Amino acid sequence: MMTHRELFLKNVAQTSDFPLSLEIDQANGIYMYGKDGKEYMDLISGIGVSNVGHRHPKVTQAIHNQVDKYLHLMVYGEYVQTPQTLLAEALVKTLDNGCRKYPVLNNVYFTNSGTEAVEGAMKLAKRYTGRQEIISCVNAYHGATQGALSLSGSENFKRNYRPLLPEIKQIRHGHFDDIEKITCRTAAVFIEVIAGEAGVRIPEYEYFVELRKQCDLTGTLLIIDEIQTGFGRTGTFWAFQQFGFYPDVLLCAKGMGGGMPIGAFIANQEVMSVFKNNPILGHITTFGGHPVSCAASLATLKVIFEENLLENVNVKAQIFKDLLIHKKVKEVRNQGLMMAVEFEDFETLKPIIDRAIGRGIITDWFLFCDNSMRIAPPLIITDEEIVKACKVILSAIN
């Protein structure tokens, strides 16, 4: 008889040749358990998933109570549900600007995923623009998927694929002297806040303010992908409003749903019209705004708030900064929980990151930065939890 293991290399399609098959059994709060009962501690959160730990009571909860209530209804749009009505009027709390130089963001298209998210805006773009021309930057990741995958940042993930779609144009991120690039023919601006899979790289203060005023020159879309930083993980409940600027559209997934798979696009009523009409149905999805991710969602929304987890990210940060000190360490770079530990070069970290792992310790590396460890725990992790974390790192480094 072949053991999970066997039949998982066997039956379960492989993204690449040496997968962690790790056999999970159990997961609770930051710790993750297998079938042997070794305990790991999840220090990427399923690469920023689990913002609120692995089945937190409250989410789980949430869950139980709609699957007691309904499951799939309709397609997306037809029926009114309350799970998605909730979710989308606290999401719309959570973006109010203060003031009414930008239209609030008051529209939410809910997906299954951030790559459906990215899809979606890209439409929404073209279509309330009347333009072609997206811009995206270098180094950026935005997905999977043809659309997502146009906008990414790496040849080397492209090339096998085309051709993709075209009138994509790239700009570096946080560099002042390609914001020009952005015109009149530019329909939008898809950028991350904090550059993820580029090593979290952090852009000055004034650049946003720079690039907004680009956009409005040009009646350009400012399209903020918030996939990896949203919800919580950078120590504001979105990055963005750590940089003093405001979005046209806005896209968020991962930490978004507490576990459960689900995603969004959001923008101002205005814009999210066009999907009306011209064709009717302009986006279309069956199961976006699935119920149950929805109350999950919700629940996770309310456990950030409610516990106050925003409040200790940077203190929880700073204990990550201050342990992780080793002469093989170049350098620690993040924005709240969002890290990023450089080393020399992959050969260098890719053994520490398996010795970690074999001591208990999640942690990855960046598809555009081999050389740097990611850190992004749940944000309930402990002072005391992260102590132990960066004791094993630095076991594993030596």
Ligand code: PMP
Given for the second form:
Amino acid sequence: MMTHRELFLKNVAQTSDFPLSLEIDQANGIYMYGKDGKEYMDLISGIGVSNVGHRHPKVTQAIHNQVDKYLHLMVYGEYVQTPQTLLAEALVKTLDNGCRKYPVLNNVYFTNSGTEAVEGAMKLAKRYTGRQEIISCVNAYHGATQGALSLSGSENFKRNYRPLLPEIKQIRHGHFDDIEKITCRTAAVFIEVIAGEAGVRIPEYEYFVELRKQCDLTGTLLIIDEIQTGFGRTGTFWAFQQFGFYPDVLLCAKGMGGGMPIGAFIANQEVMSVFKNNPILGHITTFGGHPVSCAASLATLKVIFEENLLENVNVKAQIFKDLLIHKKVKEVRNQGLMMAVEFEDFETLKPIIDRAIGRGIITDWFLFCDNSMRIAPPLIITDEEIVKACKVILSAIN
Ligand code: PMP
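For comparison with the form predicted on its own, please write out the form predicted together with the ligand.
Every chain and every other molecule in the complex is listed next, the one we just looked at coming first.
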């Protein structure tokens, strides 16, 4: 008889020849447990998802409650579904920052994933502005479908899938000189606040202020991808709230579902209303905003505020920074608990990650930055657990 691992490699489509192939039996809080009973500390939150930990009891309770009421009822946008309605209200509240200069983000379109939020927002930008050009950043990751891939900042990932969308231009994240490439021909700029897959690159505070000015000047929508940074990852509920500007459209997913699949693009109602006509049903999804995912997401949002998870994000990040000192560590970049620990090169980093996994600590590298270790633990990680994790990482370096 074949083992599950062998069946996984045989029947489940693979995207590399070296999947981690861990077989997890259960996950709880910041821990995952292998079939063999081995305990792993999840320091990457399943790549930016388990911000409130795995199977937070309030999230699983909300899921159970909703499962007992209804699952899928109807395609998107037709029925009044309480989980969607309450979640949209709660999300909109997080975005009411008293900013009156810019139209408030008060209208939520729910999707199944981050990529779909990106796709929907690309259509929204084209339709609202009547323009075709879209600008994204070098080394950005916004998803792998053909629209989102067109925005990708990596030629390596795009090369063999052309033709992709035309009229996509790229600027360098955080570079003031490139801002003038945004013109009256540009429908939208898609940009992360912190460039995640580029290896946690943090722009100067003034950068987004200037970007916002140029978008205002040219009538370009400023579309912020908070798929990795949202739901508390960087110490505020949304990362843009630390950078003195307000976006036109916000994208979220990943941590939003507390472990369930969901995403959203959020805009002002006047912008979003273009989907209602010419033609009607301008954007369609069957499962977007699934009631169980919405219930889980609302519970996740409440946990973040009720358990004051934002409060200690920077204190916890600082513990990592204070402890991860080693001659082989060249730099630690972070915005809250979105962290990158830089080593000389991939050849130095890879065995460290492998040894740490062997010792029960899961980290990773970045899609477009393979000399840096990804650390993005659940926000519920305790100070003691951070100390324990850092000891293992340091032991894995040596
Ligand atoms: N944007 C960013 C910044 C991301 O990090 C990701 C996922 N890594 C996506 C978009 C795509 O999200 P998803 O995988 O949920 O489709």
